[in-house]
Amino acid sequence: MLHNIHIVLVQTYHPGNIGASARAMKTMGLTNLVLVNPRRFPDPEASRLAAGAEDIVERARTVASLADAVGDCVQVVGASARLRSLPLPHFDEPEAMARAVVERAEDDPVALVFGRERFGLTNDEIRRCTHQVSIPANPDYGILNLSQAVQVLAYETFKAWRRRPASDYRAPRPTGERAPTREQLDHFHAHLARVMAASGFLTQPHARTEAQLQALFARAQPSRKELSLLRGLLRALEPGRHDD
């Protein structure tokens, strides 16, 4: 199950932080590292700071965008300070986040996303997430190094997996009952935007309305079968009834 948990680092500036993050992952049994447009990679500093986790660095997948990194994931948790202007579901405690992630990862890939060392994730990148999580820290100095943040969330995830009662293990859910992937949700939201524009509900692009609707569906957590039902409704309402 732990192999389904992906650690995603977005535009990492210092290659040493990639190696240190890989080391943090390996100590907690996580093996899938995804790098979004890193500044320098491969780099000897990444391997040096991995200190025994060079295999994770060597297997790291490099992609051009966050969309490419999380398209197959059913839950995408962005590590950031809480942004009330982006009303995504928010985990105030990493422990609660870890329990949810472990449950989802039993069936499908999930992602924990970390931003740049200097300013974290952009608002647009957070909108590509399904949830946010914050790490409680000293309010007078709550700054964590990138690899430290990875270590905290990796530890909570490993702890949730290790403490999960044996009675919680179950057979895989049928496909229709599982959560949709980020790519499937993106197609749905694009379809919804088309229908809203064609109906006159939106007369011009309105990012705020679309962000609120995305947050609504993130909170609702529809299954793949339910999302397919909504897509069918949109097709019935859409002039011309064209598909993706």
Ligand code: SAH
Contents of the next structure:
Amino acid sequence: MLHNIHIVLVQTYHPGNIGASARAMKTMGLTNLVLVNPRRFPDPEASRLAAGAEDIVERARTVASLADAVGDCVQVVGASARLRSLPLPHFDEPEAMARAVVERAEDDPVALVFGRERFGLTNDEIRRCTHQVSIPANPDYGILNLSQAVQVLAYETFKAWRRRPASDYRAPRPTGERAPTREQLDHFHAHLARVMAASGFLTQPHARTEAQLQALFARAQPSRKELSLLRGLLRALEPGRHDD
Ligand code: SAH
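Please supply the corresponding structure for the form predicted together with S-adenosyl-L-homocysteine (the preceding block corresponds to the form predicted on its own).
Below is the entire complex, every chain and molecule, led by the chain shown above.
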């Protein structure tokens, strides 16, 4: 199940931070590292700081965008020290985040996403997340080193996994009841945007409205079945698609 918890590092500047993050992961039983557009990788500095966790660095998947990194994930939690700038569901306590993530990871991949050393995650990247989490810290100096932020959240995840409710064997949840992947949600929002434009509801591209609707559906946490119901509704509303 811990293999379903992916650690995603966005455009890491110092390769040493990639190695130190891999080490932080391995100490907590996490193995799946995804690198979005790293500045320098592979790099000897990454291997050096990985110490005994070079296997994780070697197996890391490198992708070109955050969308590619999290397409298959049902929950995407962006770690951010800054106050929430978008109305996404926000975990103020890493412990609560870890419980939620561990539960989801029973059936599907989930991602914890970390930003750049210099400027964190962009608003566009935060929009690709389903949730945000902050590590409570000194209000006057609350920004952790990237790999230390990975360590804290990996530790919380490991603790939640150890304490997960004992279920000797839980049958996999039926597909329709599971949360949609990020990619399925993206298709839904693209469809919704098309219908809003075609119906004349939006007369010009309106990013703010789309962001608000994305936040609404992120909070509602529809199941795959509910999402396909909404897709069916949108199809029926699309001009020229009526049978009668
Ligand atoms: N200067 C950046 C922060 C960079 S720290 C900024 O102002 O946003 C690198 C990454 O570590 C952040 O993008 C975030 O993912 C994580 N991080 C650091 N401190 C954190 C905190 N207190 N809570 C959650 N994530 C944190």
